[in-house]
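There is one chain below, alone, in structure tokens, taken in the form predicted on its own.
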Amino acid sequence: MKKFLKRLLFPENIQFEKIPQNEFSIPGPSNIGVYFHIPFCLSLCPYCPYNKIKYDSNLVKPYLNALLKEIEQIARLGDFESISSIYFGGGTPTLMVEHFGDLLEHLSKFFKIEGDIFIETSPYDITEEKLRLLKKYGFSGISLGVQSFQDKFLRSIGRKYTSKEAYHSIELTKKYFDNINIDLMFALPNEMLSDWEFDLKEALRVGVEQITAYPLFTFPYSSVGKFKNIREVKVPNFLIRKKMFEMLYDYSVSSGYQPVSVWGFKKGEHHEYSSVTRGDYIGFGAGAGTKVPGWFYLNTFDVDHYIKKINQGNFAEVVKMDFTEKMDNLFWLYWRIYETRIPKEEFQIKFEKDKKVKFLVNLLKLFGMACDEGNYIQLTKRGMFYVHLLQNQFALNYIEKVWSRMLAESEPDKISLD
């Protein structure tokens, strides 16, 4: 299948290469949304994918100094009319809290804020001091990694916390916040139905405005990967996963919440929560990347290359895609089938004379993994499933390609995606 959709829809090559020293550029569009990257962590959990480095609090200063010098980089390149959303991940943001007035009224200076501002943590940083500042600095809602509400499955994926103090960071941030996610992983090693329906209960007990469950990833190049061979991770099997992912869609919607991704489910009127991964964006940060007409670029995965590369006054990002129209089209696709609806009307102009890709939506249909719902095309329970495997097989691949370089190279020549 993985070989099919790429033959289907990128039969060129397609690669990063090394940008050539301060030969970064932004076309500038007028309506933006804004990444930062906080690579600290207290502990290195074994199966997360994302690049991180344990905190030290004398690189605090350092990597906050750069981010203020790279906005001031990426301003002085772009004519931009408004930041559109802001979104901090890791890492563990909430590590650097009492910076980001400073960070947030530094880019104030160059961009002018508009949408709302969204972080992600983990229950063992969440205190009382830092939620008010996070609400004094203005953020709109936060997403917590609680994972499990079980001990034996949070120490089997390496959270440094227990169930207890995952449902005290709950409460504790409900007195602040009024849009929560909770992040929930299924799939997990050894778990059972019973297991997840236990998790999945309690999430919806605890009453957030939006759930996030999402299976395990075992990427080669996470720690599980290199340290307990990734053939010894074992995960329920097809069925098994299939009733978690079904459990998962059935309690939610009866439960008065409605799909808003393949795995997250929202109830209330509030914004989703969601990173700033779904049009053109500005990634700030060791390991952030950016993507705006015609380019995706990354920069340095290296905290130290990050930080010595912005204070020599050169520019952070070390590899760059071309975009192409179709790519770019591709990509606007397919976020809309993670978010679940393709507005039709968009979708036709997009991919008017693309047959392929129209193929592939109707063959959605025919297998009963989309339908036509007044001015969108709806993705079903069935689709939602399958979609997320695809992800797995397909869109994750390329990370782990992408990711494994970067993290054991600080400037790649060339990347392939073949």
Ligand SMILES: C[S@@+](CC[C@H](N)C(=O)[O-])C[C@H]1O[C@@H](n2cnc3c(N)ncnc32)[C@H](O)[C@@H]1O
Given for the second form:
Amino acid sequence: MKKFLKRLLFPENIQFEKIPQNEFSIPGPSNIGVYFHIPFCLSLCPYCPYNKIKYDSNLVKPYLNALLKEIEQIARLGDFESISSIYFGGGTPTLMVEHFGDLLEHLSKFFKIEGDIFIETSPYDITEEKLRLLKKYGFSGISLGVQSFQDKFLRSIGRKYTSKEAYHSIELTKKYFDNINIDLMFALPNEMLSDWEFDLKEALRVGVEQITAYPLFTFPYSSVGKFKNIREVKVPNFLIRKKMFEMLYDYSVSSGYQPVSVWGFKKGEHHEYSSVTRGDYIGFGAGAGTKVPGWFYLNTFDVDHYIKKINQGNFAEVVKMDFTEKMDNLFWLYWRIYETRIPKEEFQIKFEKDKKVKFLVNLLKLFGMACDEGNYIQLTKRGMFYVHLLQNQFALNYIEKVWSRMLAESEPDKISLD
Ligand SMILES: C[S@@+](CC[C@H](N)C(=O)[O-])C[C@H]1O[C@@H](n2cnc3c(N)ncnc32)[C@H](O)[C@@H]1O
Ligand code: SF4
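Moving on from the form predicted on its own, please list the structure of the form predicted in complex with the named molecule.
Once more the chain from above appears, this time first in line as the rest of the complex follows.
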């Protein structure tokens, strides 16, 4: 299964390689997304795989200055026309919200900003003042990492707020935003179907525009992952996970939400809340990725090293992966599957000569995982569940490999995905 997956996802022998100093370039795609990584959190959740460090107020200014310089550095390289969307991810980006006005103003000196501006945060960092600032700076959508509406689960996954505070943060956010996503996690240790049903019903009841639900990934390098090797963390088995997913699908659809990704369901006409990981994008900050035609780059994950590199006039990008046209097409297909629908015409153009990929898509249809729906090939409920599983494998096999190395070394020589 692992080998099959690898050949399917990465047909070529791929690896990240160290970028020799001053050999970094970016072709200037005319329309590009921007991602800002803000790696600060008030407390570190034991299951979390992301690049984050404990919040230290002394680091905020140096980090902000490095971001401002990095924007200038990158802007000088390319011939960019406009920015199609901006995403602030983390960490907990709202921990430095008071600086986002300056950051966006600086960005607008070099790029024409056209699309939505989205941000993610944790319920513990929501205040009326922060929401007011976000509105003032032009943010159009916000995601709250609620995870659960039950204190026993919030405690067990190490979240530092109560369900009461989570409800309060949603109500407060609703006063300022009409495009809110809430993240939930399921398949948590000792979680039963009835527990998940409760969280799901509450998420649908509080009346937000989008709900995104992730099954718990136990990355081996996270504290939970390490703990799992010592004493089994009892997570629900395959059948229960499947039922949980079916519940998510059925309850969301019958409440008027439509799938927008294998994890996410949306209601109403607002732009889908999403991070800028779908097309070409530039990432700023420690641990941010940049995807442009021909290459995928990663900035150093080490926050001090990031600040130092930028202050010395160097690029923060430390490793790169060559992206052939074939990989670019597969990357495109990956995101269309993630979004649960593939536009037939573009698929036909991109994979005209690729019999293997066409065969695989036909196989999906044969096994009832996808069906024709007008101009699209649409994933079915069954298909979405299996893509969930595939994502799980992808995360644990490949993201784990890259992120654990990037977290351990500020400039790894080579990361092979073999
Ligand atoms: C970067 S975090 C979001 C913002 C904020 N830091 C927070 O935790 O609320 C993005 C989302 O990923 C999900 N997530 C984090 N670690 C996960 C894991 N190990 N397995 C599954 N989902 C996870 C959570 O739902 C979280 O809200
Ligand atoms: S899950 Fe969110 S709040 Fe928790 S450590 Fe990770 S990024 Fe920070």
